[in-house]
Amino acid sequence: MKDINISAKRIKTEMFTLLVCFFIGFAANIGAVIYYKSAVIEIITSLPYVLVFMVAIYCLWSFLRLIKWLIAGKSRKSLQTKN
């Protein structure tokens, strides 16, 4: 079986996504906090909300990019059979 190998420029790319797909959360969730004049402890117990919600970023993120590299890959395509 072959062996896949992870660059570690791509692993912390990947890791800043992530994280910026936290904070995009984390600042939502704040919003929401201050819109509905919640208790400030609503920040901190809500936090598996956050997560959840960071995790849906940044699978719609991957997705796009997936989408994205489709598209490229078809036109690279395109060009080959018309040379």
Given for the second form:
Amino acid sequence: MKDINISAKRIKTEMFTLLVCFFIGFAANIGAVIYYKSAVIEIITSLPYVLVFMVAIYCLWSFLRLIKWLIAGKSRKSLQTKN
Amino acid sequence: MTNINRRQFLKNMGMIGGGVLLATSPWFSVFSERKDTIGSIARIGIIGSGSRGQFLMNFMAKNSKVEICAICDIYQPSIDAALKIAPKATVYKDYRRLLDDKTIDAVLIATPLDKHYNMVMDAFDAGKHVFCEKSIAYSLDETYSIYQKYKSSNKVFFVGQQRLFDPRYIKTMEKVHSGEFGDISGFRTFWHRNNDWRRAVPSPEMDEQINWRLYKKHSRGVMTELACHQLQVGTWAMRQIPNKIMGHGAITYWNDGRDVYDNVSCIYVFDNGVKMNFDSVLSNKFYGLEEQILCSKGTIEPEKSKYYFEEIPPAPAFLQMINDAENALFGSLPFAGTSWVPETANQNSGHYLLDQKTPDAESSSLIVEAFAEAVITQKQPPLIAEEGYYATALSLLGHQAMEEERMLVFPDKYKIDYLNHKANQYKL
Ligand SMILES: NC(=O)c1ccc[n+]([C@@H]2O[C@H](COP(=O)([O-])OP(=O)(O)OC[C@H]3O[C@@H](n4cnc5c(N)ncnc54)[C@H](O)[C@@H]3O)[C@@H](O)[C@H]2O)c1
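Moving from the form predicted on its own to the form predicted together with its partner chain:
Whole complex next, starting from this chain.
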């Protein structure tokens, strides 16, 4: 079996991405509380929803990156065969 | 439940102290003098020791202020069962002999409906306090005469409307009367079951005696046996007596020789147009029994011990935002906005009326205890006889409306001084 090595840089990037996702959710929640004129306490009580939202957009973002990586991989291969 | 436990129980319910309880349920004043009655005993005779009689005797037997000193019944199995609860009681087969016993203070009458009238009248004549099981009597004339007799007797008169002592109903009335639920818009009361309502008989010729409920000669069927309880909830909540009554009854399922209806629907109309419906079918039990009080700000279901506000708090803003975004992306109602959407029942799980689950027997136990207190102090608690009177009157009028297939107006001659009614000068 092959060892998978994850570089410290990659971990840092993913943690940063996750944090960005969380802040998007958190900001959206504050915006919603203002827009729907809800109780301010919902900024705290809705945190579980924000966390689920964070995971959802992180997965979406990862999926988009995966597709980009696959497309980039294919074009790299076709360039190699042409040369 | 002992007296001390019961006091604690009422305290826990927030039902002792403060005027709210007495404003809604003035008959609770009966418990206010209980300290002076410690050591006193109410000597009670039971007339009719059948199913209900025994049920109430069980509470009396546990009450240190009650002595069951006599039993009267004409059916040996009822006597045998009652003697197991009160082994020292003297047994009579003729209720008049029981009434002759001067040491008896009060009687509980739990015989078939058509037997109540003579027994109650004779009991008052014999100077006894009376607890008469609901409904008071078989006809309006009899019910009215009993009420007048009680009024002139200076004796205590209770009717077996135990919801008056049920914590769930008392809490309901507190909420309704305080205006928390807005205006009352209507009542939907129903009592459905899916059985023939028959009891096993040792021999066919005893059918009428044992299954008296199923024959018009002895009973008014579901109206006097079931509706009576539920209609009383309506007048208690409205603090008004409905003046128009209509209905229809039929035998649609149990064609087994009975002549009382197994399928009834009645409408009682209050002066302001609010309606109280009573329905009963004996061939479907899905919805069971309930008295739904429909108000402008919410609904109360005392049997389930629950209430529901019309306006339910909105979902958290974050979820609303997701929902709106989803609708904007994928679309929800492509045409005509929301006005065409049928008003299907609300998904609203509601709240409980009481913190703790109240055992069903609680109210019957309390009403028996209240009666014993009233007998000892010789003081009639306010309004309890009047609530019983109108519960019976309304169920009998419902029956009459169904029989005559027409709308009835509450007859002036049966009105007494209570709520929106004024007694008529007419004498029977
Ligand atoms: N408050 C309630 O929730 C409630 C519940 C059930 C019954 N009830 C009422 O209680 C009453 C009795 O109902 P039940 O279910 O106990 O009926 P039941 O048939 O079980 O009992 C009636 C008893 O009366 C006896 N009886 C008949 N004629 C008599 C007479 N002339 N002298 C002495 N005894 C006589 C019968 O033998 C029987 O034992 C009815 O009015 C009924 O409406 C009230």
